[in-house]
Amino acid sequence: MQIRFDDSSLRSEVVGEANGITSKEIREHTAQAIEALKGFKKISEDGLQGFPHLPFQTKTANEILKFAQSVRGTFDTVCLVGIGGSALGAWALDCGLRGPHPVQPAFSTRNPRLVILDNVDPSFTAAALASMDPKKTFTVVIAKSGSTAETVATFLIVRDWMMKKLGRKAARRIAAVTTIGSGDLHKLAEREGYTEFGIPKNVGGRFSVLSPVGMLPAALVGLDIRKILKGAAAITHECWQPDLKKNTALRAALMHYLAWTLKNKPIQVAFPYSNYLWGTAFWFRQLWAESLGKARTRDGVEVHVGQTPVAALGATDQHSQVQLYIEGPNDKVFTFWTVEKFSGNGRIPKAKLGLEAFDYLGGQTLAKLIDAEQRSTAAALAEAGRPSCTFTLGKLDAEHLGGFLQLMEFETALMGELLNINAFDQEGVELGKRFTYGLMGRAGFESYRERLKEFEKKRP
């Protein structure tokens, strides 16, 4: 397996100084970046934070791969409930491994599609419950505190959806992950026999992709687990190493930090150029700006810091976006996605039509135009003076996307660590969900409700 990073394009000899970093710099802030190592290898020793050792927890995968085999062959169809962390990480899976649903193969029993339930937009919930036969489909609920009100509200509509067509059968069709001993999601498992699968208490939802959160919907639809895992296992070792050079994950953290603080790129472009990758962008977004959006620093001091992350797909989005990123206000860093070797290579046929606009790409691949297509967004990019850096895959299966999952992880605390921030709380979340509760009549919120009537009395 392997991974490189390539922050070329990132330094001062490429972008010059206003935009690019100096060797200087990174020479002079290096000890913070290992000072930032030493602080989360504690927190994570500790124990405070689990996400670093899922990969070793050979136990509950082989609980979830014992499981799925038991079940395989009974649904054609994975219904996932559930939303944010406990959504995205199995849709990065799906569509890394598996490819974006229209070019997926045709799903069977012996090939479940994967059908997530992200939001509570009832046309689309509707929409997604008719595609589905309720005999062929096995549900898996996601939410780790047992009450996220969007999770809560589908999930009932779900299960009595099933129920109607399976009565008590349906309890056998159903597996909960949350946290076990807590919450009224595990009390209604407990109560009506589902399967049950725990988060660790220390592994927060953005960061719980190689728990059971991702590795269940993986495995119910026939991702090699082991592989993913394997993957970012390898990936940990080297993330804990105390040397830029070896540490991918410590080096882009210190490269980005550096970029966003000391030449002002509040905004951070996340560019894969392949399809496959756009899933992982997605769940990299809400990882990045829920974890490093954050008021106030570990002591207190407000300082209302973040990044804001954006979504770009190569070589699409040349055409949609790169125009503002290369004219437009230089508030932005640019992390290029690549895959070195694809699955296949798209060879263009010669076709000797007598236009030049045609004739020229006959007998060449797909795979040489996008690697093109990359490489000349960020030449120009660097001639407009906008700093880039560029992940490359080795290839893209199992092992390098767990391995890249678990790289994007550590350079996201890593990245809290050189902030001096808490990475891992969400009140900003939190307050909007109280809200909710609130407005929906959830005993126990009613101030929030009354706090929110002010908020709409205020409103012209």
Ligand code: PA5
Contents of the next structure:
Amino acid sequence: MQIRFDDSSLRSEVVGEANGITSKEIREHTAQAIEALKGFKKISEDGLQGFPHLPFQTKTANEILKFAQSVRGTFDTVCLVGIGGSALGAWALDCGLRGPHPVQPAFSTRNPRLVILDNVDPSFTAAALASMDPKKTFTVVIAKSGSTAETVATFLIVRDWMMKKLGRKAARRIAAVTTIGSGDLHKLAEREGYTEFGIPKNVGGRFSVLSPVGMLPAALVGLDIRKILKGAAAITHECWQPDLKKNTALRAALMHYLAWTLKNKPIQVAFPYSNYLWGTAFWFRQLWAESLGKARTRDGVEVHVGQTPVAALGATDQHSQVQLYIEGPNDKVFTFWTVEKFSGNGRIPKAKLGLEAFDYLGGQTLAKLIDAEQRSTAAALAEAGRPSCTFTLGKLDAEHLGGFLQLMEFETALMGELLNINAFDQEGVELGKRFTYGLMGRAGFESYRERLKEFEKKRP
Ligand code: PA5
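Moving on from the form predicted on its own, kindly provide the form predicted in complex with the named molecule as a structure.
Below, the chain from earlier opens the complete complex, with every other chain and molecule after it.
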């Protein structure tokens, strides 16, 4: 497995000192980066954060595989009901390893599709249900808290839809992933007899892709979760190295930190040059935004930090966003994600049409073209003084994707340490959730309903 990080276009030699990082600045902040790593290692060793341990939980992986094998062949659709960190990881894996839906082979009991219900858009939910057969659907409901309104509401609809066709047997075709031993989803799973998989208490939603949150749906649709975890385990060893040359996550965290704080780049564009990494870009957007957008430091100082993550797809968005990126405000750092070896080259047939725009491309490949597109965009950005860096995956398979997801989680956690913030809470999200509970009449949340009413009264 090989995941490389090239930060040369973040450097002052390439984009100038106003926008690029100097060797002196790296030297001056190296000790801070090593301290950040030490700080996070302690958090992990004290059991306060569990994601670094997930790739090594072979017992859980074996249980998931055993369960998936016992039910595979009885459904052509896996319906995932969850939101945020309880949905995006499964999408990243499915899209990364089987491609976006339109290019996946026809779904069948041997090749089930993954339908993710992660919104409460009534039209979308109704259309999704209409496209599925309850007798051929396996439902996985995922909520760490066991109470997220969107997930609970959608699950009540899906459960009812399944029970109408299957009666009490529906319970055999439902699995719940939640915090074991607590929460209302756990209580319902126990009462109705769903198979249950636990989310460790010390693993937050957006860091949970390698727990049953991502691994159960992945195994049910037939992805090789052992290889995903193998890649993640290999990266985890690398991520504990106290050496910027050996530790890609630490180096990337430091370089992004310097670009952000010293060179004033409050926006990071995650720029995959692969449709297969599009799901991962959306997963990353949540990870970076929710982890690093914080009001206060760990010591309580009000800071309101955050780097806004944007997802752009290469080469498609060269024809949509790059005009802004090159000539608009110089407030972004670009992180390209490239794949060295695609599963095919996409040979372009030779055609002597006597047309200049056509003939030179014949005999070349799409792989060469997409590589040229990415390098050209990086060069054009650099000429305009816009810093960028590139992660390159040797290829896009289960091991590389597992490794890359874990690498991004480490980079995010280390960035949190560099900023001295708690990257693992999400108070801002919680308040919105409580307002919704209040509005929808959940007991115990009446004061939030009143607070929201006060806000609405203020509006002209
Ligand atoms: O990262 C997080 O913790 C959040 O985005 C959650 O994943 C999201 O709010 C869903 O929470 P739950 O799994 O409790 O339904």
